[in-house]
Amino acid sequence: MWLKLVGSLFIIIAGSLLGFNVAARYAERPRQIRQLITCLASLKAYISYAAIPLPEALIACTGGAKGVISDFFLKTAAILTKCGWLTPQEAMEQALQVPGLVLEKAEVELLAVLGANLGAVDRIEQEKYLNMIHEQLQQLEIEAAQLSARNSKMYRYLGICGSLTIVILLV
């Protein structure tokens, strides 16, 4: 009987575990695209105005902030100056093995589209470029909001009545 109730405990806490961290990952692609916008609105600056080199732009950008987001900029950076054979675009591309990082297919598409053009042409279209990703960006942000709206609820109930599911049938 008491085997039954702690076994019964144990699916419920990992079938409502699974749900609440998948309504996690939900929540957490939006406020990731903010910080994502932020960090590329500032290396347009450090691009455009200040004239600094791609690594510095890229550790700059971060404006000392912690996360995943600023993690992908500092390894990206960290990548441009060990290996400066690398074009930032590879080195995007290695530096999205961050854990914990959330993004999905089209906000990777944008940033390898941004480290293809990144140091491939001159400071304008540079800045044309990253307006170009930034508005994109934006639209990806109302998208996934939304999306963590609908999903993130949804998700936690699921877990959690799932599990009851499983435990109702098993006992």
Contents of the next structure:
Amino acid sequence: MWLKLVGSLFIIIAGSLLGFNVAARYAERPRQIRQLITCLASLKAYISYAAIPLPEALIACTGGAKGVISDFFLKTAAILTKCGWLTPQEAMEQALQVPGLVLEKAEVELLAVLGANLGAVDRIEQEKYLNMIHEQLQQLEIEAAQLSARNSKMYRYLGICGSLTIVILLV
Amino acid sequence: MRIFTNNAFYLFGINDFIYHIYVKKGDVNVMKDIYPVLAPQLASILQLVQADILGAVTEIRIRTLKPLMLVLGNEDIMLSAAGQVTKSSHEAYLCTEDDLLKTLQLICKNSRYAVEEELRLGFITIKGGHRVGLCGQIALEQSRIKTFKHISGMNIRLAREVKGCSQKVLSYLFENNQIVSTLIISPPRCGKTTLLRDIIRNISKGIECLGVKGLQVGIVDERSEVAACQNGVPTVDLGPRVDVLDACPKASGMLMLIRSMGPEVLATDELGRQEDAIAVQEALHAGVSVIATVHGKDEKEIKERPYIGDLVKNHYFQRYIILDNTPKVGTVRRISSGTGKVLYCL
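Got the form predicted on its own; could you also share the form predicted together with its partner chain?
What follows is the whole complex; the chain from before opens it.
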């Protein structure tokens, strides 16, 4: 009897944690996209106003903030400083390995487009690209927020209810 | 070749206004500025080159699908992939398009937008004041050079500080203990900027043997070659009384310095445009002496040039220093007064 109780408790805890974890990813994604938008807006200012070289601009655009997106920019800057012969796109691809990043394929593709053009054109063109990326990220943020509102609760309930169902079926 | 046979040391001494060049084994400190901006493949080849050769390098030539070449004074040599000197272009390392692209990426720190003005002019100045000249296919916008579409050649010209190279010129730059406006004239690669830099250093420190106290010097360093600034701070010794406006157009820079920093002497490199001539006139009318350089053969030739010629015709400068590169780079051929009187002739 005790064994069944302990076993059921474990199933419920594990199921709930799984549900909460998936829900947290849905909630985290729009937050990270928002941070990305803020950093890119700052990067645009450093590029078009002061023409600061990319490695320094990528550090400056984080504004000393802490977080996954900030780590992503700092890692890209570190790679570009250490291996300057790499393109910004290659550096960004490597930096995407930063732990905690929950960006989906759409954002990663957008970052690849950004990396391909970053630093390769003049200030005016650079500003145009960054504006375009900004707009598309805003659109993705709205979609991610809608998805988060819809799915976060669902996965939390699914985690608890699913584990309860398993327990009932097994008992 | 003399520079190879002479293994004494690398020294720019002055003997009757000729800066003799000797090669010092291992004197390759200047290359520390160059390795970080070369594509890894090129940097690894150069690191294998003998130190006495590297100590004498004045230019590094990189061209797509052509041998990697070092220029040593008036001679050039080709390098193999093992860093050995070779006479055969078949044995030489052929630079690839990728080498040039990666080198450009390293030079501009992956940020073409940060050097767009320099790209329009065709050269970028890197840390240490070394100039990287670019060649390739140009992109135009409304008949104006916009940027480079493709880069096919690079010439990295090494700038070496030669402390003391202006020592004997200095006495000609003063009249009644007052510094006079001076124009240094020579074709490219004759040591104009090196001489200007040393004159600035001496004026700023003060010249004890001439009884001249240190003067406040303002430098407008449009191409970052004179002061070799990094983040606006000079990386070469220019003495204690120097203010530098880095990467600033000469004309507006000179006027800015006069208004803001109150210099006693203004120094600038390579006059040429109409606005440069106007700014020099403004500075001289404001009572500030100007020391500048210009490309040319001598003052008579400069006189025929638009804008700068007017400065010569109207005797704005009181001294002309004519340099050339025979028998050595930095040879002072002649020094004349503004009225044409020859004060020194080799």
